[in-house]
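The chain that follows stands alone, in the form predicted on its own, written as structure tokens.
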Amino acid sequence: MTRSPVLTTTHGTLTLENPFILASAPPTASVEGIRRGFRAGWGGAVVKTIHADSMEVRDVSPRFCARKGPGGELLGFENIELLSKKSVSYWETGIVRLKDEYPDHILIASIMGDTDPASWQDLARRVQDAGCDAIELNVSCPHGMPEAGVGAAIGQNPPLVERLTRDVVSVAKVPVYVKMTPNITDIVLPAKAAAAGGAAGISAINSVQGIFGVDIESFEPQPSVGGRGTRGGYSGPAIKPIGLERVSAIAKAVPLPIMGIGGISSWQDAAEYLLLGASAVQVCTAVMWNGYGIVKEMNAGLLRYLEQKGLASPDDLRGAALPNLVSHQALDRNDRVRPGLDRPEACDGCGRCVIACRDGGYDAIRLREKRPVFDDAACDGCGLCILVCPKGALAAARYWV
């Protein structure tokens, strides 16, 4: 008889009742915010960044930029949000509460110190003294902190990087993770340097640098305070190929167990991140838009998914995917697509698909009596009608050459 699969995910030396976690960020700006996590169903949590006491942190108003859809969902999403605003002896109180109630729940402190390593060090005693699970470096923040030579000032240097990590292992005697940022050339680089100091683990992406917009009457980069704005962390679903691509990337270069972030909205986005080599998966962005409760959701569906495919947990996807990963001069040129007409009922002849292919394809489809006709000869099986096309009434049909 075949077992029923469980969720149940082992990340290094940890084990999580789930593989969903929430990310540093808002969500876990508070002991009660990670309490309501928790009993919604969340495996784990990352503290929002506790940070020395002598670093003043004071938040800036509005912080928050959204881009949406006809629908109002949330495609992509901006902050110019700095870190914790509680003290040191707040997060060791709150982590020793929450580790009582909440013992088979992964606990893990996002730290950061200044630019004397001491300070990370002296954090990191502090946090694993009460009863975190793992400790998080976060080199990675990509607005406010690089400012002060810290966040993505150091993530972007991969020997600092080794350094750092090499000093805050010294004194760990939990897990040490490091947090990558998407903003450098070569994620690879510090992601090796993390392993090379005694990293347990990586996670990755932190938000996307970016500025979100500019009121194009007033002048004003968004989000605007009094007038002004900043560089800020881009997230939410726009940035999922980015978090993709670079947790894959550290997965078959590195040999560490990978938490992959950014853009995680569904179950089925992170299958895809632990297809690609994570082992669990964070998430911010969609809980601010939507509740700590969308985790049920992730929960039931990634049950329902693993059950079909006959898996036993979700580490059997584990990396599943990279071998089909390959090199842009490794694939195959006589493997082609060819659209046609694949639901006729739903074509109101709008004539979208002749507009991108004579102006972005090769000039291949004609409309006749409303109806799209294909001129094989001159298709090029890009797929760009089959995209274009508003009424999903084009498919893609394969042929060899």
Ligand SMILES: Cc1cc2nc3c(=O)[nH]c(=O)nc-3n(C[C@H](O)[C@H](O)[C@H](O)COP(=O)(O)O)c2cc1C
Second form
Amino acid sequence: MTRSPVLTTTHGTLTLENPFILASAPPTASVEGIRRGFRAGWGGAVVKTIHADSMEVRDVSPRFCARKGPGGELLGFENIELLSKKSVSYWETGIVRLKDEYPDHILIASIMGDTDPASWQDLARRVQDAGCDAIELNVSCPHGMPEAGVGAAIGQNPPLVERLTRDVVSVAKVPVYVKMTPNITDIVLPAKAAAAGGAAGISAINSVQGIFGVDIESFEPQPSVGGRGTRGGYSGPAIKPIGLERVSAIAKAVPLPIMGIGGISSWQDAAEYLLLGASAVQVCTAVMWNGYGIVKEMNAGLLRYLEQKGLASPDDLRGAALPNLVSHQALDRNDRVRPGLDRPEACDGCGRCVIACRDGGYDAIRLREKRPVFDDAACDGCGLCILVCPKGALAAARYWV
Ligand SMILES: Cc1cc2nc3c(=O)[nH]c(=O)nc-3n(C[C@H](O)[C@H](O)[C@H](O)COP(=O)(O)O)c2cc1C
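Having seen the form predicted on its own, could you give me the form predicted in complex with the named molecule?
Now the full complex is given, and it begins with the chain already shown.
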């Protein structure tokens, strides 16, 4: 008889009771929040970035925007929030308390010093002396901090990443992870720099730099703070493809454990990150939108999935999809799909497929008696018609040429 799977996950030298970690963000902005997260079932938490007391950090209001689907579901989330509002000593006491109450949960201290590496070293010493299990260097905050020469201003500069990592590692007694910004042409370069500096792991990604929108009446970029806006960080479901791509690129090039981050709101999202090389995942926006409790179904769903697949733990998923991720050149041009009306009863003859195909390049569909008819000679197998069908009436059949 095969043994039942477990959620116990290894991330480098750390053992997690499950791979789900609260990312450094509002859900980890206080000791009480982290406590509630641990009680709900999160395997670990990264404290909202602790900064040197000398750095002035004052948040603006409002600082969020959200893009929602027709049912109110979250598609993407923009923030211009800064770092922890608590002092270093608050977190020193808090880390002691949390590790005392939850010794088996992994507690990671995210830190950000100023432009002097000594301030990062000082923070690292203080949080590790308090008992955190690991340190995460926030060299990836996309807004506000780069203007002061830190955050993504460091993360976008691989030599700086290497130097800062080395400086912190030289005083660290716990693993040091470096959190990457996706706002760079090649994320592998700072990840390799972190490895060269002695990092124990990579966290990827921080939010994607963006401008949420502009109020076309008032000309105010959103979110508008007293009439003016600034670049922010985009997060939530919309950025998952970006996170998956960055994590897979790092996994292929850098031999360090990776925490996958970006747009994770379900166990399926997490499994995708693990399959592309992450060993654990962090979640922020989905918790802000739906609460700490989402981890219950994440744990239960992942366990069911492992059982179905006959796998022993999330460790068995790590990187399992990477061999299938190849160059474009290596894709088989003779393995193709052809669309067809799979569920005629669902089709109401709306003609969306006809318009999309005609104006999307191929003009290979006609409506006959309110049903799509496909011209196989003109069809290029792109699959657009299947995607635009609002009723899910079309499906692809695979064939070989
Ligand atoms: C409101 C907000 C505040 C955040 N604050 C921090 C922070 O202090 N430190 C940090 O490293 N990342 C911070 N992040 C980034 C998240 O940790 C995470 O990397 C990003 O949101 C992508 O994950 P998600 O799609 O699950 O939200 C913040 C994100 C949001 C939305």
